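Single chain ahead, written as structure tokens, the form predicted on its own.
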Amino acid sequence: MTLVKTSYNRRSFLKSVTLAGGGMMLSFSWLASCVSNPKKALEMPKEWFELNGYLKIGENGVTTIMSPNPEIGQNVKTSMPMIVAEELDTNWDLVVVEQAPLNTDIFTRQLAGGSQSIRQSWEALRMAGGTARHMLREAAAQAWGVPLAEVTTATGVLYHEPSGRSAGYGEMASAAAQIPVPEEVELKDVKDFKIIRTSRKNVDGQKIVTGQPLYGLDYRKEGMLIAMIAAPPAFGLQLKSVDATAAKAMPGIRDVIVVDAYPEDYEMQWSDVSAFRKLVAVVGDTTWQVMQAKKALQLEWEPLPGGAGTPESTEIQMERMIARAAQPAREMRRDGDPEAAFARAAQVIERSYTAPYLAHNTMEPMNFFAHVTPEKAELVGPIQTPEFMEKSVSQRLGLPLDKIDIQMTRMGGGFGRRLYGHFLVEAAVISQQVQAPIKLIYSREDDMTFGCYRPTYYVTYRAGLDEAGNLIAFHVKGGGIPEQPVFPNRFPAGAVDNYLAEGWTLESNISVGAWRAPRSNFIAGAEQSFLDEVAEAAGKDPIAFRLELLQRAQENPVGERNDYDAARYAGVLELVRDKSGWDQPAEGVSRGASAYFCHNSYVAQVLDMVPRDGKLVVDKVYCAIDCGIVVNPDAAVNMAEGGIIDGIGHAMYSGLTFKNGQPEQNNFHQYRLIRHSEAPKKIEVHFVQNDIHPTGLGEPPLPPAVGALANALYKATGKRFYHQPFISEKQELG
């Protein structure tokens, strides 16, 4: 066992209290994502205290763990309670979960983003379960008059083998609640895990498939009205005038108001991204009535003052990026003398890659319920950043933080879109102005044209080879609107003597935000495509070429800022090579390889493409992942499969373009997503087995899929693909 001190979180480990009905309740402010699953067959204790942020044990042994973190489909609502239940050594079938509301006095990092939930809560969740188990053992030892060391546990039962005594956790819960929090506790050895590393069903699975209300769009409250917004049709415009006479006269319409969501004196934080501060809101009885009234509005728009009102078109944006890429950029890393190395290189390969803006297109459009009174603000809905948005609402409404109550629903997708809660602020302001409870609903068109897109990118790579085909110089220079995608300390930094990384940016009035695996979702595909082309020029196998560089990074690394473990990186490449039978592809198969490190995890993929009915299709993807300990294998495989399909689909088909500042795609009849028939026919996922603490998994499988796809397309068509979406090269793809 591992002995750990509880003192670093003792302030958060609030005093145990005895529950009515004789239970045990422990509070952890650092319990950032603990959850569990309700089972209808369970007989609940007669009384539960409905408090936020507590691990509860009832008199019958049922354990409830509140879930502070948002659930966006990454399945933390199952995996996190598994960690607590493991160290508690309880019966998984007697675990119940409840979604906690926002409570910054108790919890920290109530956030879904960055693939960090499990990684950052691993120690704390284990400590939560281990500490409760210690207190139960202490209570049993005192009740039986035996040494603590002689009391053991197994599946929710306490044992004293010398005397043959035993008791369920529920029998000792009240006494355990009186035990002082220990200074240190013993945690299990990894080899003794019984719940972690076993597959457990999604705790909300039955509710999801039977259509029970879990999502923000499901939420209803008596007296609730529906609100929808009208925003400027193009970036760079603002509201000039509104004539709502016809709309107000329509059935069921209660009001039409101008909403100044973010006044000029408002200090916006990073989660307040919004291109349109002033909007028109229509409020009525039903969604249909409001949608029809919205069409009847007579709206007039005008350019924003100064350069902020300059309309942008996709062609102009590309011209701006190409021109900017030719200018000097900010140096981010330099090893050796790259200029001299390029000058003496026997061969120099230079290629440029681009990617368009992308919309998030979550299955559940943006929505939020708000009921604002002079005394408090009640807010319910899907948000990835409740802790940040609490501050935004407090500032905007002029209410203290303790008067803001944000309750989280399960989300129908996030992918970064719900990191930015402008729609929550808008709902609160609308409710405050109309003095009624409302639910703000974005239509698909509203969401797709409002902004917060994945930025558009442009990157140029150069590689210098000597006469023997050795890589002696490497240069990456990347930028975008409005952010650059280069990670200067990632591979192949550390593996090349002469290395240069540079970045540049261009401003825009188009609002952008994080999109699944930010920046990595583009730069990985570009980098891995380029490395394949360099390997070919060097006359080397693509995987062998990468392994050769990684061996250099292991044995004699260049620089000290390399942010990856070369041995683990090589490990996933070797695993996918072996599992795919890389050297012996089936007849007619064109395959591409790719590997990437992001969000603290390593992923390598081999993608097999075959011709079918006159078209190229993805037949199979092999995927190898090193993300440390895999808590819930089935859920981990699901995340990998989803990320791979997401990466292939967006790289092949998706893109958002502009004409005079107006998005040219506003729904799925124009914005292309991958279809069922276009998804890989099979995905085979393999995990590196080790005892390293868990790292990210929600995002890492997506980036390498883009490179593997591009490299397989080259093998199938003889043409390199540099510009996403790849379907734009229609003649080659069939």
The other form holds:
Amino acid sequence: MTLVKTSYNRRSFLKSVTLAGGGMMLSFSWLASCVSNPKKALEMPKEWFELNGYLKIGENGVTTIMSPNPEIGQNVKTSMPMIVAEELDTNWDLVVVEQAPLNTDIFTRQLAGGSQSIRQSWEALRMAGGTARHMLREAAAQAWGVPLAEVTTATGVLYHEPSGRSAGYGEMASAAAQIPVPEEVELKDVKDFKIIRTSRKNVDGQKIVTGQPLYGLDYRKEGMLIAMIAAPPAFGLQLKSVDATAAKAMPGIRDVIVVDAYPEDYEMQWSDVSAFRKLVAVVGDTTWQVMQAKKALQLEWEPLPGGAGTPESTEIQMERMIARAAQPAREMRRDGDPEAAFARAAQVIERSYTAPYLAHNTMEPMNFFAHVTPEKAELVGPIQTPEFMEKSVSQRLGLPLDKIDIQMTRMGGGFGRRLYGHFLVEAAVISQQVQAPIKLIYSREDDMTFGCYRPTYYVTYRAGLDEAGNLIAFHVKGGGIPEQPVFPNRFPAGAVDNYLAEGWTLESNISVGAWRAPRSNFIAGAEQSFLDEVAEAAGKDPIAFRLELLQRAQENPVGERNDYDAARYAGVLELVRDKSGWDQPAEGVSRGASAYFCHNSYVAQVLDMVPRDGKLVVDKVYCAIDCGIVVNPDAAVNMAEGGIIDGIGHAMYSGLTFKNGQPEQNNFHQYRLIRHSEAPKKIEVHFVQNDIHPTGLGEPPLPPAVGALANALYKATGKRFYHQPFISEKQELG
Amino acid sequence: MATFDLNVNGKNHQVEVDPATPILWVLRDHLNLVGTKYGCGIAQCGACTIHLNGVAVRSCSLPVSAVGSQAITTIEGLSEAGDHPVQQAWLEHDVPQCGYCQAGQIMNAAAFLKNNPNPTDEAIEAAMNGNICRCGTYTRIKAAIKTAAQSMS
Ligand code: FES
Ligand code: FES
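Given the form predicted on its own, corresponding form predicted together with its partner chain:
Then the entire complex follows, led off by the chain already shown.
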């Protein structure tokens, strides 16, 4: 049992009130990472005191947990309430989970997290549940006139064993609301968990399978019009002229307007990413009518002034990257004397890897509802950064922050795309201009060609081996447009005496953004393919080779800033080696192994490829994960399966290319995504059992899958794959 | 503009729309049946799958004028109580991640199973290949289809 403080400097993290109809409500900070020892944090972030989640216990015993974290598909809407319910020690069958609205008196802040959600909220959610449980116990102790220590709980019932008395939480809830919030509360021992570590179904499952309106695109309001935008067809272009005569005359069309979403003097913040400041919007009664009218627009475009107007193309970009890679780069880490070590190496291996831009392609395209009046702005839709976008809308419309209300809906996928809320600003400006409630909808083509892409990357690795096949020098030099992918302090940094990490970048007018497991999604595959090749050159088994390096990093690490825990890294490799029977692959199976650390979690995979009807198929992927305590195991397995399929799919098939600044793919007939028949036939996920606080799971399973795929393909074909998507090297699956 | 009498989920509806309007937008914008999703608009992703006389079709590419009196079934009408064997199997396997593609996946699977009560893995893959799941729930979808097949037989 651990004790945690519920306040800091006399400010409480929680607040309790009596419900009007009876029962108790406890408000708390959903996103706080309250530490048991607040001495560590002198300056507590203000948001830790903002009460944005609550739990309500009605007199009927039903516990409602209001989660401010919207769902993008990582199942946080189920797993986070599970943590609250665990410490509350209640009956999960009596728990109802609701999505909290933004900007009411109670909820002042929301952030839709990625993989970090659980990690950041773990302590706060436990404390909230623990506090409510403590107050219920106190209420029972007072009612029964017995010592607090003698009041116990189990699945939503209070007990006093000596006297045989008991009461459901609902019966004590109103009295508990009168109890002052305790200064500290006891949390359960991890070994006593009854809800955490058990699989619980998605709380929205029934609504999803019956097609209930949950998503932004499903939102509608009385009198709402539909709006769609026309953006420049290529990066580097801006609007020159509009002739909307024909479009305006079409049935159902209310207006065609020029939308200055981000005027020149507007200062963009990171979540405003947009290459297209000025757009044309068609507003009408129905989606189909607006789509048709959009086609009738006569639009002229012109290059942006200066270098910003230079049209990019994939071929030229590749030439620029190759040329830049040959130039000196920014040093990020150096251990020992890499050049001297390369000079004396018996063998030097050098390989370069590339990957294209990727679109996020959430199945639900970008959209947002806006109703802007002179008094206020009401916005509803799928967004991960409401608090940032609130500021953007305020700045753009000149409305004070408290007049802006952003409500979040369930999101049809995120993968990083909905961190960038330009569409929300665009919707607000359109509504303001046409003076009507509107829903802005991006067509798939709009969505795929608008930007915010995963950057394109290029990395060169060099390894020096001595006579005995020991890795004595390692050099990674990576770049990209416009960001570089190298993490200088990740493995194998710390495991090699002579180590050098360098990075470079090139500018471009193509807009980019975070994409599931940023940078790791590329660099992991490159690094893990390269290590495979190095292991082969050293005459070693690929897993044994990595374990040897990790042992070195554990026993006698080089340098002090190594990001990873070598023992946990080795742990997942050993687990996947044992579970897959690595040493004895079945007849005809080509195997590739891979391991990676990112977002505080460790993942290792073995991928089995087999020939079937003259083609190669991924028969099975074994996956071992160390992400600390697994809150909701089956949901965690689902996330891992998705990450693996996503990793394989994008490495194999996907990419966005450019010609004269224009994306060459604008829908799924050109932009290939992995499909049923190409997905692994089986995926087996194993978790390392430990009591470490939970860490990310939405992103970590993806990056290693690329390496495992490349390494299995090598075994199957005898050919190494350096350039994503691998299909560009004439390889297919299934 | 023209008037069309449609039979959707067993009910009759009259809509006045451009004859070229895809049934997807008639359902979503005119009948407020938003369970059928828009994903690509060009019959490439399967998110908009509905049944036309029991056969799975892509509603984004089917003009309202081509429907006539054929019965339309959407995810909202697949079962009265939301308990079609395919829906139940989806819940049992906890298939959805973001969930956006799942209505289309379920509709496609339900139509497929009617004519293929005992499908092989390869047949499932072939039948489902037109339905993209960006979240990568393919292995679960396949398992759920097998469960549904069993409970339907
Ligand atoms: S929306 Fe119809 S197939 Fe994609
Ligand atoms: S569950 Fe998200 S697209 Fe399929």
